[in-house]
Amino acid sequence: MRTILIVARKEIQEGLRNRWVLATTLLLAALALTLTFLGSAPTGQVGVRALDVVIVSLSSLTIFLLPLIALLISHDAIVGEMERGTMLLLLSYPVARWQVVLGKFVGHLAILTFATLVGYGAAAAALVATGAAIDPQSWAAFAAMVGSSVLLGAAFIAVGYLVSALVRERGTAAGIAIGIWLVFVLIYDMALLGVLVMDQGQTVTGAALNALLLLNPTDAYRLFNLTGSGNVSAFAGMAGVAQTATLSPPVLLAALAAWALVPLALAALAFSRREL
């Protein structure tokens, strides 16, 4: 455990030196504050709680931005150090390869968690400073959104590690990472919607649709946050989905956790079999 924490501290220090921590935190905070002040303005007229509006806005922001940030900080975690020659130096110490992968994962996840907590926490604090009335249910939904955002980031960090452990060049890893982001965030849902429209409910059953949704971590995240709370689902236009959905919040969280654990384990396995 001590070895893993040492590797994690090394990644955090590199993140501080390369301005990753500062840049990620400022970016999330700036966008979250912008969405908070712009999105909560009309809530007094339409009768929607201000924090529920923020949750819907930040959930949409998270789906597009957090996977991209996670892939950018993780895609060269292994192949980049191999190209620079620092991986050989690191492995000359009494440290196992799986400890290197896990330590790097903990370090990068700590960076992403810090940026998410500070950035989204600033949005909530700004909303409180305006005097908006916030009930406990909205706070619980906000906390669930922040926690699941960190879990979504962990999933894409793990996917980035798997890419980094399999390719031979940093440029290739970067290209594949961008492709993965495009597929999961943009292309997958459009393709799924097209299939459903053409199918007209003849072949794709409810169980098959649930399985297809769980195959995309961003869909699991979206369903968890936009259908988990009655107030949020009503404002997000997903009240009907919330009533008919057969995927419970624990199942969706388990899917996100699996998306983090399985690619991470595969990355550790691939790295352990790779020649330096």
Second form
Amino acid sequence: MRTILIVARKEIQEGLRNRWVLATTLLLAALALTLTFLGSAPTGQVGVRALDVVIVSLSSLTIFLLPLIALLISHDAIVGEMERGTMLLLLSYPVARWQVVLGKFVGHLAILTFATLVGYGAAAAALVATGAAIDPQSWAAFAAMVGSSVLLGAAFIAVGYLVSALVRERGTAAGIAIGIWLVFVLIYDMALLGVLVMDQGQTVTGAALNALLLLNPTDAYRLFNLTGSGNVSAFAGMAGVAQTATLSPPVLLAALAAWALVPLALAALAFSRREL
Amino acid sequence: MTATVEIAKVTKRFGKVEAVRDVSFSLPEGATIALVGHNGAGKTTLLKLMLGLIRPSQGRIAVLGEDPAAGEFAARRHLGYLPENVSFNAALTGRETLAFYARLKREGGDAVAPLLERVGLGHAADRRVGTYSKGMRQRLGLAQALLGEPRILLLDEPTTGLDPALRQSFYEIVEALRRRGATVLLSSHALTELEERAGRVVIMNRGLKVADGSLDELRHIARLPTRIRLTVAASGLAEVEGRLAPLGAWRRVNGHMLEIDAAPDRKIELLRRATAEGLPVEDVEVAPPTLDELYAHFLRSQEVPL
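Form predicted alone already given; the form predicted in complex with its partner chain follows:
After this comes the whole thing, all chains and molecules, with the earlier chain placed first.
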């Protein structure tokens, strides 16, 4: 355990030093603040549900941005250190390979969590500062959104590690990471939509659709946040979906957690079998 | 003396390439051993096997009584390793880097500063490693290998990039550790580099161990000839040549020099005859086989003589 924390601490130290922490926090904060102030304009400032609008905007932002950031910091983690030669030295120390993977995971996740909390927290703080009244239910939905955003980031960090543990060169890892982002964030939903339109409900049953949605962590995240609370789903235009959705929030969260843990375990396994 | 490292009939294949073939040796406590061979002779593979970074295809390795690849890490705490072309994360300072490695070995933070001083990096401790020269990185690499009084030091091409003064202090540090009972394994691609600092030499060639012993033993086995060179007054060259001809094949170097390659057991006799009274020999030069010649001999022979 101590070894994992030592490795994690070094990752955070490096992240602070090479400005990763600063860059991601500023980026998330800037975009979150922009969405907070511009995003509420189309709704015409109706009611006191300002935070719910923000949740909708921010979760859409999360789906695009957090997987990208997560893959950027993780795809290099193993293959990059191997290529630079630092891994060889590290593994000559009393450290198991799974401890290296887990330590890096803890460190990178801490960086991402910090950036998300500060960035999105800034948006909420700005709303409060403008005098918007926010009810507890909205705060709960906001907290759930931030928490699940971190979980989504964790899933893509783990996926990035798996890629990093399997490939031989950094360039390959970067290419595959971009491909994974494109597939999960853009192509998957379009393809799914296409299939549903073509199929006209003939063969793809509700259960099959649920399974297909759980197979993509960004979809699990989207369903969790946009159908989670009644107010939010109304703004998101997903109230209809929310009523018919058969996937409960715990199932969606479990899917996200599995998306973090399974690739992480596979990455540790692949790395420990690898010869240096 | 107990053995700290034991390698028994180890073979390591990478695909079809046999990087190490049927190698056996054991390394005792309190000894400096040189592992010599060309690039690609299997030196680094052997070091990685001892570190447990790779597993042998055949054979058995024990380091401080444990299988290094078995996932038992107790032995690694007593092990220092300096890789060839050592590299560090460029963003951290020398002090931060060494503190990280010290924590991994469960060494207190107070070990860091003296060690940096010892390798001559005290003044650069708080600079980023990215700004270090190659020699400074090498020194930082050495400092991390020395963390925690290692019982085994595995050093891969340790003195590349070090200037002569630092090289000297490097060997002093290593010698001090050896006297306290550590096993020091120095890998190098040239025997001359080690300048007789190693009590024992293991020569590798294309994955095979071709020689193993002290330098004197190796000289004895190799039976390399000593070169004797005579400087003769120009006028007496023909006379000297005629008188010494029955003793062997002398070569004319130039108008007033003759030389011969003398086998170890004939050396004294040749010298005695050449310097006998009445011969116009002005000077005698005796050159024993150099380490490079010795090394080349074993690389050519391709067999294990011991």
